[in-house]
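For reference, the chain that follows is the form predicted on its own, supplied as structure tokens.
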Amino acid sequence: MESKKSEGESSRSRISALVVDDDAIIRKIHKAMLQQVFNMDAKSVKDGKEAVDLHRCGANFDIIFMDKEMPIMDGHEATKELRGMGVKSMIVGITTRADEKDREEFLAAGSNHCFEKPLNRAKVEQVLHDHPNFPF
């Protein structure tokens, strides 16, 4: 027998997330964690251009997890482009290096956070706690 959701639960939708990374394994791991641990509606694409194109076609996400180094359009460029288009989503830069240069570039481009790969539960929880609209 299915349980009925309360009115508050049915009106609250899941957090939507986009994972942008050229590494198929990282995409799969990050997407699975977001879905299984945080019950997010997660999608993934392989480069910044695909993320920008998705938004140009009307897609919208609560959080975008953006890799730094990708072919075609890297995370820094894609973040700038998305902000230039008026995208208000929380953007989280993800980099393989923990150097200050990558962090500064992401923040200057308009990202809200920047973390070293891989994402983990603590990093995602920090993002959720820092945003007042996320029910966490």
Contents of the next structure:
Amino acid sequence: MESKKSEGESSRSRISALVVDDDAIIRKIHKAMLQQVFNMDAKSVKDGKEAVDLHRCGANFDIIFMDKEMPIMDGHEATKELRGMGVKSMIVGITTRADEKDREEFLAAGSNHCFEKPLNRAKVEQVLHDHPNFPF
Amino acid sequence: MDRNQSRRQVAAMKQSLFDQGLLDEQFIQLEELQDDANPNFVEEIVTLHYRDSSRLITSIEQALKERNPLDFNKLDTLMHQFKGSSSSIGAKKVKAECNLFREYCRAGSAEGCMRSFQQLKREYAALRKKLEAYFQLARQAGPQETACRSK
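If the structure you just shared is the form predicted on its own, then what does the corresponding form predicted together with its partner chain look like?
Below: every chain and molecule of the assembly, starting with the one above.
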């Protein structure tokens, strides 16, 4: 997992995050939380294909919050695609039901974590805590 | 009515929404994102939710009219969106009704879907009315102290 920490470059010391969700409200909330609570540099796209296309254009993020059910390309499909491209970002799958099958699908696709929506502060803290490479 | 009294009323109104099981923790998480730079963040999110919900309710009503047979996959997809939107504002009872509707979709029960949808609309209307009253009172009371956030 790439760390964005670089001495003398304060603008790169923030964790870069990508929110992938087809719901505009969710994108707004998650972005606001990641920016305000965790001081992340957060961007968002509305489906898995946009996330993959972004990476094909050379974008890279420390952490990706990936919704499961989206039009055009599902979250687990996008995760598989990104891992196939060699993307090493932490990927956190977000499902809309407490369904073990969804979780297994996400983890099998290559995600590092999987949570039920909505993403909240405690869940993000747990992810960051489990991976000490990310600074607090 | 002085400002402190108004603020106490706002707090009491909010508490009652939780006590009645209408809202859950997610609403508090939204409030924590509200600050001087985003003083109306919660109301903006809730307004977006109303816009989404109205559109989805219309679509679900239309889909329920298209019988013989009902397209349960389409209904489930629409309700999935509705549930996501409701979850994002902490609409606890509405979310529970969304789950029930989706179970009826999976079971292929048209009657269950119809019944559940009527209940969902009632829950949604009740919450919307109370939230509108809450935000109106909150605007009158003026800005609240923002929650402390760790950096």
